[in-house]
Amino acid sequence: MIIDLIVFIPVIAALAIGLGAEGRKTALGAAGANLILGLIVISELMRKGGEELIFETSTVILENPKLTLGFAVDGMSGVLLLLTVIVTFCAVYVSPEKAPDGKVKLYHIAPLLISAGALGAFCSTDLFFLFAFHELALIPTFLMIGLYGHGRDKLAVAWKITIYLGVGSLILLGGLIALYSNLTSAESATFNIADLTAIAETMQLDQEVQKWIFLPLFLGFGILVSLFPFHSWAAPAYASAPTSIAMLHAGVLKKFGLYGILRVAMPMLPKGFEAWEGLILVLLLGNIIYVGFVTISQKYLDRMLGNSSVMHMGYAFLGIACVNHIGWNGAVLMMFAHGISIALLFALCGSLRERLSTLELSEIGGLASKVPFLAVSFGFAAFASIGLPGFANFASEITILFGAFNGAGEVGNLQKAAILALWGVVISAVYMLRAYRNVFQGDSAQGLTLVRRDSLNKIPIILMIVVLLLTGFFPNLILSMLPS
């Protein structure tokens, strides 16, 4: 019942706002309630270990095929639930009282619906609803970029993300239909993920069949994660989106693709991964190396952060490619760490956008003395993104590297990819430290306009920094909930 509450509280709050309730207070109340409930769920997962589903509920929608609206959490979905409720609370907290056009309904409804969609997808025990809840979360993303986005090309960006993610979802849907068709029959038709996984382990589909089902699943999920070379939608979308939407999509919703690969594709089609391992390693290095250099070349802070988010997804794919619990646990920890750190960075970027007449790095400077809290906070966020020891990002990256070399008798393709991926740490240090220097150090650029001083909402910023440090110094808070 508690998971049902967590999923539907944002929906109820969104309906209340639509019917006339005060937008910000209602959204903040719902996000705060979900944060408390999420912590209760996590405490229970820590107590039980997180290997089995808990708080399971199920409502039968159809008998044959068996379709159920059901929710439950284990360690992996629990970590992503925790990520979602933290980022949702912080995103709602930093949102302004009113939308730019003075209207408040959609501006406060959209983050709640994105949160509900993500929570439903992560906690669903049914393959149909896993897909459906994610699609629910995409719709307000498109609308918010088109209606309240930044920049003159916001409509073009909204159409671009709609086309890319729409195509990704269609490819994914085709893969899911193929998977369902090959695993079920008239006598055993079910959408339950646990049942399908058990059937797949028993049936052991032919490698050639697995190969061609795995490909659309991986590509569909990959496009939703901004896998290279299908990544070009992400940076402009995050740069154009309102702050709360950028925080939620980059920090939370983009993790759905990684979750889907770990929850569906890898357990059900292990031989399919083996067939495409070489290609996958090349693509994830494209995320880390190629997109890393693209990030260095960015001239605007928001575009730089958007490309940075794309780059770091390569490490999560590397963790998945390890095909062992160490690598997979590192990937889940990376999802959590990256989700918090990129949400923090976009929150701080949004604050700078409100205060400055430009986000062009060459035209900013000397802000540390004018907005000291923002400068210190951005420093923490930059260090976390780089992967400095003491932050959750470092713990996740080192765990993934341990997974890549676990049991390796010789240096194979996976180990070579891991060695090349280490250069991503250097690349991320270059663009993050350069951005910090340009924005906060030196002298203020001529003609730079600081609209208002340091009135940033400090509570969500401090919360995200504390979470990154806490899980960085004590990564077992997360890892203890995952299979060993």
The other form holds:
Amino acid sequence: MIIDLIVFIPVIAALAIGLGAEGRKTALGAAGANLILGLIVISELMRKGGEELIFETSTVILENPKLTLGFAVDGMSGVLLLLTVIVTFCAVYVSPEKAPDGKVKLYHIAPLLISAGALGAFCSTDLFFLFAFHELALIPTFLMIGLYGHGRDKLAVAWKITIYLGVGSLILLGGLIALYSNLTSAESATFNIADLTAIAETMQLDQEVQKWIFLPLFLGFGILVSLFPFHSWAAPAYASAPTSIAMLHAGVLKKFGLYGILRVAMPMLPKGFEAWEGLILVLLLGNIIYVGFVTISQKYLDRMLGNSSVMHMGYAFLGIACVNHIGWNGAVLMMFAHGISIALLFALCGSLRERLSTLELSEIGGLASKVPFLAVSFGFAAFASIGLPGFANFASEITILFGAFNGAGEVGNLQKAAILALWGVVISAVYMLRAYRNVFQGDSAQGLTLVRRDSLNKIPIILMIVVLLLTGFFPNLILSMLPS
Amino acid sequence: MTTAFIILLLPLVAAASNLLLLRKKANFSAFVSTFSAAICLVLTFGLIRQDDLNNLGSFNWIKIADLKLDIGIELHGLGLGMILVVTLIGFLVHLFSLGYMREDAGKARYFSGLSLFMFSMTGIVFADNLAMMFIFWELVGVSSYLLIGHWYHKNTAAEAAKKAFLVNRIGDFGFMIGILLIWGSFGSVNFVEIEGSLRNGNGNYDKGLLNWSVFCIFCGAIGKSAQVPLHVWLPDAMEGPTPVSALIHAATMVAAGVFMLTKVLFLIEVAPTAASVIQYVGAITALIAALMATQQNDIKKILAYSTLSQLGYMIMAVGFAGLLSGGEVLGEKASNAGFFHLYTHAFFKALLFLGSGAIIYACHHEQNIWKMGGLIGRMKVTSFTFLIATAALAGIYPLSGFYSKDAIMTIAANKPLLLVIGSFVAFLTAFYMTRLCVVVFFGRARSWSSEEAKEVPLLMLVPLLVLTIGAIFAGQTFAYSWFVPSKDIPHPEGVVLPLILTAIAVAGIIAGFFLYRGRDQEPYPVQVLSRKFYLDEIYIILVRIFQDAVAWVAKQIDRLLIDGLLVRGVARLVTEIGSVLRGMQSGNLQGYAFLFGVGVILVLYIINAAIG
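Output block for the form predicted in complex with its partner chain, input the form predicted alone:
Then the entire complex follows, led off by the chain already shown.
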């Protein structure tokens, strides 16, 4: 019941705002309630270990095939649920009262719907709703970029992300349909993920069949995670999106693709992965090395952050490619850590945008003495992002790397990929420290106008930093919920 | 909670409270940090007297399946010596900083950084496994970054901090690969467990891979201990406040590479090829850095290059651990020699840096030695301690450096070429230090700032005097036998080697004295040395080519190929299909709605088919 509440509280709040309730306050109330409920769910998961689904509910919609609107959480869903409620709370918190054009309703409804969609997707026990909830969350994303985005080309950007993610979803849908029709027969037709996984384990589809179903699934999910070379939608979209939307999409919604691969593709089609392992290793290195270099060459802070987020997804894919619990748990921890840290970075970037006339790195400088709180927080966020010990990001990266070398007496393809991927820690330090140095240190830039806005929302910033430190010092808090 | 864990965590608590609570009360936060350093020093004495050094405490950080990463404490032998160096010199530097940074606007931030450093450095010393070592390895890097960039509004300081961090990251890249290779081969990162597997012949490692692992781990030391070719960050790091240079960039952090190698001694012993690389990297660094030191004009830069050179000595000595001599590897003898020099060097080099700090403080932040002069009359105590430290560094009997240099040369004697290089470096060391002393302390004052210089306050003199005692006596048996027995340190056989080395040092001093006596500017400029073999310039070009150019190309590919062709192509395709099917113009959101609609229809179709 509690999961149903968590999924539908944002929907109800969105409806209330639609009917005239006060925008920001209602949204914040809903997000705060969800945060508390989420912590209750997590404490229960920690107690029970997270191996099994708990808080399961279901409403049967169709008998045959078995289609149910049902929710439950195990460790992995729980971690993502926690991520979603934290980022939602922070994103709603940093949103201003009114949209730039003075309107209120859609501006506060959209984040809530995205949140509800993500929560539904992460907690659905049913394959159909896993897909459908994610689609639900995408629509407000597109609308918000198109309506309230930054920059002159916001419409083009909205169009691009629409096409991109639309195509990705379509490919994914094709894969899901193929998976469904190969696994089920007329008598045993079901959309239940746990049932499908059990069927896949006993049935053992042919290598060849697995191979060709895995491909669209991986590509479809992959495009949603900005897998190289399908990544070019992400940076412009995040640079253009309103702060709360960038936080929610980069921080939470993007993780849906990784979740899907870990929840659906890997357990149901293990041989399918083996068939494509080489290609996948190349693509994930594309994310880390190639996009890493693209990130270095960025001239604007927001674009740089967007690209950095694409780059880090490569590590999550690397964790998945380990095909062992160390790598997979590392990937889940990575989703959590990256989700919080990128949301934090976009929140800070949003604050800078409100205060500055430009985000061009060469035009800014020496801000540390003018906005000390922002400088210190950005320092924390940057350190987290480049994977310094003490932050959850480091714990996840090191876990993934150890997963790649687990029991490896020799250096095979996976290990070679991991070594190359490790160069990414140098690349990310290059662009992050360069940006930090340009924005906050050194001389104050000439002619830079610093618009003083009303006081900064410190609470969500501090909350996110604390979460990153807490899970960085004690990663077992998260890891103990995951299977090993 | 064990004493050791308190020593580890107390500075972290101090750093956090300084950052969070005390930013407005700078003096109080300086006190908190210094007090925590003092307590750590006292507790360290307690730890040294403790009989049982097993079970110092352990905390499980990450556990998944076979992967178990702990924050666990292992401490014996050299580790005890190292923790004393860290807490003792750490405390003295805190004390000195109270004076040196008295009027600094960012005092709370500074002391917060110092405490963070103490925490990180203690973690390196205590680490019982490679992963923990790496964690604190990165953290000392952070504290070093923060302290080098303390005056962040200065462009040079901001750049130097960034450079230090990035160059270290390159070394850490190798270090991590080494750790991963070891983990792959042995299924553990714990020092005791790896050594056990190695002795029992367990673990599925092969010799070649092991050599690579050791080489990769050594890359970490190349970065942190600033060995060639990653040495370029250390001279720039002198942008940081001088007490920081004394603590981090002379006595402790940069020596962490040497200390880390002594911890993985059992790996070096079975990796002769990698060991050989270690010896030569050390020797080359010792030589190149000493050459560059002879032509620097900034007092701190001279000391920085000197540090590089001495670190090269230590690294070279530890590398000999893998050398077969008479059917057995030199092993512990070699690494003890390297560590012995680390130990004595910590005292006299910290003294030299703090002394230079006192001089800079007295000369109104003048750092150019050619603007100083005649300071011996105006700063008697500082000059006296500085000259003692110089003699110790030059290896003059009976000061501490004499003994440790003997130990290193005894080991180096196993390879004649390295013995020759080492001896030449000894000459250069005596030479450039004499040059510095002659120019700074004797002759006439060459600027108003050195004319007006007067002795620094007592708070800053106390650390100098304490370190002077260390610089004099650290080489005596009683000063080190409590952590490593004298018989385990190589001593030269007979008096030939010590006599020759002393003669070399004296020759260096005489040469320096007569060449620089009474000069007011560099009489023999050698461009290639003062410009540091043009390595910085070469590196900038390399970065331009391999990073910025590649990045630019990648960006163009992203813009033109992937974004241009691929995406626009697909977009057009979808639009075309859309307009064909609907016979109408395609808008932004309609396009998506269309695709979504197709999806829903397909799902419904499948459901329908399944039911039917």
